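One chain is shown next in structure tokens, namely the form predicted on its own.
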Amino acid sequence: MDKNAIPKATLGRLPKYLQYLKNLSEDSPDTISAAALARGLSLGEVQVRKDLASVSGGGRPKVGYIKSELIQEIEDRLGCNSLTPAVLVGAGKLGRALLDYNGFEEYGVRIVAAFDCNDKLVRKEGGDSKDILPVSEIYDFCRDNSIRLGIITVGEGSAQSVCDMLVKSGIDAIWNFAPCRLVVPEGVLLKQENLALSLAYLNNQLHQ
């Protein structure tokens, strides 16, 4: 089974099943079948056997999934038990947003510290907080601790030397927010995000 081909649609739906796999309780069976699944999720069950087929070889017919070993195999296509360390550069509002979300941890990534240009914006506070760090020190933390994907809130004015500095770091994947296009190396994974966009289509639908 190739780990690189579940759809966007059904990795979306992956930390709802975990969710409610580790929610049951104790005395619950140690097996779960697909329609159960689907009753509990207010999902189809078409969907939901689908779904688990991208992630398991394990259902039986009228015995299901055994519980324990589903979950182990949606966290380990998530990536949850090897959490991808990121950075991102660029700490206004959008930034700090991300910066203080932790639902990414549940898709197997972990923002470890942002950076930013602006000194009045910079914060090393240690703890459960995450550090704001000076641009100039990325390419040391990058290297230091092994650092593949970086996430970009920056405007566009600066998103392409911003960019290449990620590249030079040794990222391998940037997420981009700013809305213009990067130009990056061959081997380096680009994924545009332009919210405008995302928006614009949502006003669209309410309008047909």
The other form holds:
Protein chains: 2
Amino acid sequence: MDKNAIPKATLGRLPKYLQYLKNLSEDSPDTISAAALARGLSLGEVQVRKDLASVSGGGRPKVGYIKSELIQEIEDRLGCNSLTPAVLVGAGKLGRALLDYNGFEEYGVRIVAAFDCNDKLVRKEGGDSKDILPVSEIYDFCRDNSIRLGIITVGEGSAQSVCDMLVKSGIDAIWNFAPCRLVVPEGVLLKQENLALSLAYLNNQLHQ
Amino acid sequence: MDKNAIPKATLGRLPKYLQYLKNLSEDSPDTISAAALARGLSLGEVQVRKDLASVSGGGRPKVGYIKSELIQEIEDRLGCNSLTPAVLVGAGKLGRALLDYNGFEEYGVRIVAAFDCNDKLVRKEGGDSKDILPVSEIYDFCRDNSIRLGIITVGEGSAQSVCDMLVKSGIDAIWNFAPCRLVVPEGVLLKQENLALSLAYLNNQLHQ
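Switch from the form predicted on its own to the form predicted together with a further copy of the same chain and give that structure.
Now the complete complex, all chains and molecules, led by this one.
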């Protein structure tokens, strides 16, 4: 199966399937049908079949899916069993909001540290809080911890230099919140987040 | 022209066209061709023609677009000349990050105030900062200021009650950052933002 083939919408539903399957009682049968999953999650049965086909080859007519196998397959696909460590650069309000958000882990990513050039924001061993380290430590940290994923939440003015720094530190996937287009070497994945655009789209629909 | 028809990607490029057109020198000709715009913005000419067709009927063969008209048409479509006022509920880190972000205005939306149930976060007439008001004032504020757009940045637990409050206050478009599905009455627009999903998608591509 081509791992490329999983649509974003399907990916978004996978944590829901996982949660539902894990919450089924111990006494429930070892297998579950697509129809039962669809009912339980208020989804269309066709959609459930399509979603599960993208993670599992195991659905059998009249039997359904073996629950334990399906859980394993979804977890594997989401990367839950091997969290990808990520770093974040720019510990302003947005940066710290992302740093404190725990919802990324159910999608297989853990932000392990943030970096900022403002010494006042630097904090280490902050108990429950994640470390915010000086920007000068990015390179060593990423190399030492085999970090491949970087999140940019600095302003437009310094986004490209931060991006270059991350690439030099071995990072090959970047999620950019700065409102500017970044240049990355071939082979480095770049996802541009434009929050204003979502709002613009909603506004546009409102005034149609 | 059906206002519905404008694709999100086109909408995302409109501010760039606008900025480019406005930055052309006073001495430049009154008209501009799609080819010149495409060169100036490093976009494909076919894409530029398609984008502009969604906002303007005015491109003429061998002449191009009348600059002043095109600027007006793009501004109208983006709603720049009549900013839609929006409110935000939940002035935590993410909420305040959105509140302080000025990039929404170029897409026709201005967040005019935030609300929070934590009295410690409430601030009024804070100079350059926007007001953060007690949640109890939502209803009157939205009614008095004809607010139609609401942004939810509270936690999962209170998102639905905040949503209900916004709907009661006359809001008919909601942008929800809380990681839960909201129920809204028919006729109310709802856009669910799932930041974790973007990261999951990037992570998925990284491990293909």
